[in-house]
Structures are given as C-alpha cells and as structure tokens.
Amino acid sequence: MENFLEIRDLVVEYTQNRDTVHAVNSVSLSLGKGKTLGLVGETGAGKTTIAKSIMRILPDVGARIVSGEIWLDGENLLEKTEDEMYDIRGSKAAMIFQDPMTALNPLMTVGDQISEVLLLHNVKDKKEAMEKAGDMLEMVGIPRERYVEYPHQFSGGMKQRVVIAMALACDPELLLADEPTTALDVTIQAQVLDMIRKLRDKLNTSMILITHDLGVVAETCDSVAVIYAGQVVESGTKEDLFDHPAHPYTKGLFGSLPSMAVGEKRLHSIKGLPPDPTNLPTGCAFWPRCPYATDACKGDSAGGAPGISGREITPGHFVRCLKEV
C-alpha cells in the first residue's frame, strides 16, 4: 500500500436518547510516511471523531463505527481485537489530546506517567523506563529533575509538553495531534509547534494535525482536508487550498481571516450555523449557508446529487461541490 494511513468511506454515529448523531459521513483520507495532514473545520465537524476512530477509543456506549476501513501500514485497524489495539496504541500510533489537564493523572508524578507508557509497551526494566522518561522530558524542554513533580506544579504550556512527551515516548509512527496548542498563548504555541515539527522530522513520524488555525496549517502541514458536517468537502496539498480554494466553505474560512494589507472595519463571516448532525440537509450539507446554492445542490443525499460525491479539479485536489471553479 502506497500510503502509510488510508481511511476509506468511514461512517461513525452516536446514539443520544432516540436521536442518531451522524458524526462522520463517508470520509476518505490518506497520509504518506513522514507527512503531515491538517484537518480544519468548525467545532462539531467530526475532526476529533475521525482521530478517535483511528485509535479505536470511541465511547463504549452510544458510539459505533457503522462502516468503512482504516488501514495503517497495511493492516485494517477495524479488524483488530482490543488486545491487538492495546499493543498498537502508544507504540504504533499515539494521540496528543486537546486538554492536557484531562490527559494527565493528578495523583501521579509526570515522570511516572511517562514511565508507565514505556513499561506498557517496549521497556521491561523500571530503572530503564525512568531513565528514558527523563530523556523524553529533556527532549521537550523540561529539566529531568522535574520528573518527581505533579501536573498541578506545571504551567499550561509545560503540561502540554508533558503530554507530547508521553505521546512520543515509544517512537510512534503515527501521531494524532488534536488542537495541541488551542489553550496556549501565542509565544508558547509557537514553541510547542516548533518542537512538534522538529520531533516529527527527527523520528520521521506521520502526523494528523487537528486545528482551527489556518496559520498553524500553513506552517506545519503538507496537505489539508476541510471537514464540514462529517464530510471532507475539499482536500489537496497546502498550496492547492491556500492558493486555489474551490469549495464555498473553504473560501468562507479564508475570507474570515483578517488581512494586514487591507484596512477593513469588520471581518467577513459565513452566514448561518453548522447543521444539526441529527438532521443533516439532503444533498450538499453546506447548501443552507452557501451563496451559490441551486436546486441541484439540494438533491436527495441517498442518491447523491451529481458531483456532490467529489471531483478532482487538478491532480490531487478534490472538491465536493457542483459549482465549476
């Protein structure tokens, strides 16, 4: 298989009371070895659900992967038993969670939490695990003397560095970073992103970066997938999307960015709100907010309005839209 990670027609649903939340709807993505893919889109678009599906850590109650395939290094993760996934998590694939405070145990020292990951996967000797944990702390810019300190003794940026050290402790080949810098100030954000880039290059790690920040995408990613209502509405290289955005939603995201060159009093916004995931519109999910929507865009999603399934406008640049670019 050419791509290190391949997601094919992934469908994920949550059951809430009597409602069914259509979180991910026929998503297909690919990622090469040592490359970084950025997932962008509004809150609730399904980005984190995609990442949790790869790790197979969706809630036991109320969530289910309806269909699809997730291939990692030639193996379909959805066919793995829980014991097999236990071995894959941490060693083959790891995840940096959005909120470091919820990812860290407040009753354990940060060093012991990193050591625990190592002992679970590829280190048998406790002394060796402690030494390696100290090395990981230093790798992310924290003195190894702070091994014995607890999470509450660290700042937000330092806690995020600890979470990154935990994720990278077993040299995973795939790193899923779920908005790793959202809660950090701009200076610390830049430091953490620079560190992630250096560690990724050093270890030749493939990475999926979930973010709202298009500036972070520009600095870090090789390719981008724009997610809306659980679907990939546009995907391609970073240059494709930044220089030639094709989907109206993608254009709306870029149009809402402030410009240093043009003195505008108000920022542009995308009208309306994301759709209710329990009752998605038929046809293109974006048509209620789209300035270019026609009757064809409102076609029955069961049959699929022509072209809404996605088309390649230039090599490797796909868009889910009927509007000609």
Ligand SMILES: Nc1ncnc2c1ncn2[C@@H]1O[C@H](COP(=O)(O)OP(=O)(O)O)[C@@H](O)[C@H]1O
Second form
Amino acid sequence: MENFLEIRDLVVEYTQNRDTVHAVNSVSLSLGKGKTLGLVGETGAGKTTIAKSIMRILPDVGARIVSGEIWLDGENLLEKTEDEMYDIRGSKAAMIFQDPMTALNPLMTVGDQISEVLLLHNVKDKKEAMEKAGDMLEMVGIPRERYVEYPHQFSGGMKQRVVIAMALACDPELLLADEPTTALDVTIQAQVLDMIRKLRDKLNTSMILITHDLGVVAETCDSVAVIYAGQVVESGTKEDLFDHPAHPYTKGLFGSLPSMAVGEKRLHSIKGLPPDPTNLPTGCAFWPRCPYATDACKGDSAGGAPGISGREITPGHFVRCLKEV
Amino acid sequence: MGRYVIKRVLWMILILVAAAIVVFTLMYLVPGDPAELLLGVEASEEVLAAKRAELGTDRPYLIQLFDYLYHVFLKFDFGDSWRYRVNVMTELGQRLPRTLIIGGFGMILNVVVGTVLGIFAATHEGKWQDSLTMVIAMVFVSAPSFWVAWMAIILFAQTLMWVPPSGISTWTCYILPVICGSLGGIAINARQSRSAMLEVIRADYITTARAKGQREKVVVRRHMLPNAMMPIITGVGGGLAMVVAGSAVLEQVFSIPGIGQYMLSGVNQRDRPVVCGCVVFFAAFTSIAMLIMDLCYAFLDPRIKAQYSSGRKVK
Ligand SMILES: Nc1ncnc2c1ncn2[C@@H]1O[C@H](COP(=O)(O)OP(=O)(O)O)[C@@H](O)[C@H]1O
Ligand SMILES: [Mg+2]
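Return one more block: the form predicted in complex with the named molecule, after the form predicted alone shown previously.
Every chain and every other molecule in the complex is listed next, the one we just looked at coming first.
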C-alpha cells in the first residue's frame, strides 16, 4: 500500500422514510502522506458522508456502509471492531465539523472538551491534560484562561478554533476538515484556514479538505476530487483540474475561472438541480444537466452505463465521462 | 443569581396573594349562609346572628377579605375550621406527611422509572422495545387515575389480598396509592424523556464526542444525559402539579386522611377557612417546587445561569 489513505469503491446508503438515499456510490480516492486532497461539490453530493465513513461515525440508525474498503496506513478500517476504532478516532484520524455552532457540547467547558480527547489517547492524568488543553487553546489563538468558559461565551470563529484545537490535540496523522470555514464570517475564514494550514505543515498531517471555495483549493490542496451525486466525476492534481478540466460538470464549476492564480472564487453555479439521491438517473448521473449529453450517456434500459466507469486521460487524471476531450 | 432568587420569591408571594384572593372570593360567592349551613334551618335568628358575628361573616366582603389576608400573610394563621373548630394550620401539619409520602414517593417513581423507560425506548428507536414501551405509556396517559386506582384495589387488595384496600394503618397501605398516583406521570415522563433523548442522540456534539474516540457508554452518560435532562426536568415540574391534583382523587379513593381529602371535605361542607388554607398551601408547594426546578436548570445549564446572573430576560 503506497498511499496513506486509500478508499476503494465505497458505497453508503441512508434509509429515510422507507426510501433509500444513495449518498455515496462507489467512490475511490487516494491520499499520500502529508498531502492534502480537496473534495468539492454541491451540497448533498455526499462529501460529509465520505468523511464520516472514514471515521466510522455515521448515525447508528438509518445509515449503512454497503460495501467498499477504506485503507488507512495499511489497515482496512471497515474491518475493524468498534473497540479498535476507539483508538483510531481522535488520535490517528480526527475530524473538524461543518457547523461550529452545534459541534460543541453546550454543557461542558471548552477546556474540558479538549481535555477529554487528550485523556482518551495521549495523557493519563487530569492535570497534565488540562495543561496540554491550555496549550492547544493558545496554539489556536485563544487565551488559556478561557479554559473554564462554556461554548455560548465564544463567537462562531472562536468555537471553530476550539473544534480545531480538539481535532489536532492528539497530533492526528489524518485530518478530515469538513467545510471548516463555511459557517464563519468572511473576515475570519482566512484566519482559520491559515491556522489549519500552518498546523498541518507543522505536524505533517495528511488532510482531506471539503470546501466550496476554489480559491482555498488552489492555495491549500495538492489534488482535487470533484463529487457529484455521490460519485467522483473527476480527480487529479490541482493543476490538472484547474488548467485542463475534462468533465462538463467540472468545467461548469470552474467555468468562470480564467486561471487558478485568481483566488477567492466560489464554485460557479450550473443550470438545473442535483438529482434526487433516492432516485438517481440511469447512466451518468449528470446527464439531465449536461449540455453534451447523448443517448449513450443515459445508459441502457437495464440501467447500466457502459463506458461511464471512468478513464485516465493523463497519468493520475481521471474523468468519468464519455466525451473525448 | 441571588438577586434572581429574591426576585422569584417576591413574585411567588404575589402569586400566593392572588391565589388567596381568588379562592376567598369564590368561596364568598357560593350561595347560602354559612351560619345557616352550620346550625341548620331550624336555628333561631338570634342564634344565627351570634354565629355570623362569631365567624365574622356579617361584615362586608372587603373587610372579610383583608382580615383574611392579614391573618394568612402576616400572622401565618389560616384560622379555624368552621365546622370542626380545629386550627387549619395544625390540621395541615398533621396531614402533610401522608400527602408527602404519596406525592414524594410517587414523584421519585415517576422520575426514575419514567426517565429510564424513556431512555430505554430512545436507545431502541424503531425496534419492538420502543413500540411496546410507548404503547403502554399511551394506555396509562389516557387511563383516568381513579379508574386505575379502583382496578388496583379490586385486584391487589380484594382478590389477591396483598395489601389493605384503604386507610393508613400500616405502611403497606401506601403501596397502591403511590403506584397508582405515579403511573400517569411515569407514562408522560417516559414519552417526554424519549423525545428529549432522541433529539440529543442526533445532535452534532454527540458526533463530535464519538469522533474523539469516546466509548459509547461514556458518550451516553457524559454528553447525552445531561443535555436530555432539561426537558426531563420540565416533565418533573409538570408531574409536581399532578401530585397536587392527583392527591385529592387518590386520598379519596384510598381513604387516606391527607391534605387533598381535607380540601374535598372542606368544599363539600362550604368550610371556607379549610378550602382557602388548602389552596394557598398547594399554591405555595407548587411555586416552591417550580422555583427549585428553575434553579436546577440554572445549575445544569451555563447558558441559563448566565441569563439569570446578568439579570436579563428574567421571566
Ligand atoms: N442522517 C441522514 N439520513 C438520511 N439522509 C441523509 C443523512 N445524512 C445525509 N443524508 C443525505 O445524504 C446525501 C449526502 O449528504 P452529505 O454527505 O451531508 O452531503 P454534503 O456533505 O456533500 O453536503 C444528501 O442527499 C443528504 O440528504
Ligand atoms: Mg456536508
């Protein structure tokens, strides 16, 4: 296993009111040690579900990892017992959540919430944990005196810093950052991202960064995967995707970007809506919105999609589309 | 915090005064002459007039009212029962332990069993354990307590003869009233704590706690339960109000000389000092319970505590 993280053919479903939500449909991704992979895609594409599957923290009721493999540092996480996962979560792999306003327990001091993860993995006695939690707070730019304060006494940006401090407390080798700045004010976004990048570089952490912000991808990531309706429609290095996008969806997203040198650009919007995940179109999931769609894209009557399984157009640059570039 | 408590206590006194005025006025408006009710229609006019003077009912309404309020709130004297000539405060003191046993143990059963059932149902969401618990809860929420009490007497006292059907001769007399009095509350509490737990189970901070590698048992104990406590405490508060309402019915059915029964007999005999005394007592009991409940909120939730201490948004 050469890659630090390798996801193969991951399929995840939710059950909701007797409907099956096809949230992740055969996703394969890989990430090298110390590298950063950007996951981009519209809301509901399945990005958070992929991250939670890696941590194995999908809800007990209504969520199911149907098939696939998730190899982290040579071990398949999907074959681990719950007890073995306890040691991996928070220590080897940690996650920063999308919404800092609800990610912290309102009844516990922020310091104790950081200590909790330290006591689970790194340190044995309470005093030392409090000391280290104070250090973590300072590292993310919060005075250590605020250890004893509660989440409601913090602003959104500071809460997200606490969440980041919590995620990084045990020096994780893999960090899953799920839209870490989406819920924050624009002025704070840059600060928080800067901090995540610095900490990542300092600890040589591998990272999956889920974001809507192409500027952030350009500044932070080594490679990018574009997710659409629970599938990777295109993946490759940052340069591949910014300079030679091949999938019509990627082109649509990156469409208005003349070059990646122009930063701070949000994803371009594309006409139409993403498909209903309980009832995905046959063939290529994107065809109803695709300007180049042909009959072949719609799949055959059996629902199969010959030839849409993805191809490598240049080494390391994959695209899931029939159209020749 | 201290200021908040003082403010609440002042409010409480105001509410008690209001309750006293309302119940006094209602009893005043009940048709019929109290003196005549006590002495019978054959009594001569002189005797009746003497009785009226003794009870003070010959004075105008406002004078009577202020006299009553003065005695209750400044001298802590509820007066004597018109019919039995016994001081209402003394009588309340004697009867209080019996009502407290039924109410207190009922409350404990209510909270413990109700909460445990609710958490049990929530953690088995959608499975048969959940459905069964909720169906049983539904039945007990809907069944009137006096009916449940009669059925229990017929089954456990008369047929099986495990416990006495009524009275207070031994401690076993209290078993049925306590259980019957708490069933409805248990059911309500189970439903309340189930939905509170379900909401908390889905909360983001629970996912955060799991993502730290925290053991599932600890996640439930440290993160879920305290957060689910808030709505559960609210349920307990509602249960307390039911203790008050329920004690009258239960004490009647099981012939327990408690405060609820005292109040009912007072109502039947138009015994104004008894009725007013019981109502004011129940109002005080409920207000104090509510205050304690609110203080529990503040103790558990730093957000509410912050609100109280800063003096803002005090209801
Ligand atoms: N707990 C859940 N129950 C049912 N459906 C869910 C649940 N969580 C997410 N989904 C559905 O799965 C799909 C993917 O969601 P998500 O992974 O959160 O997407 P993203 O993070 O890309 O916005 C969406 O259609 C969403 O509605
Ligand atoms: Mg998401």
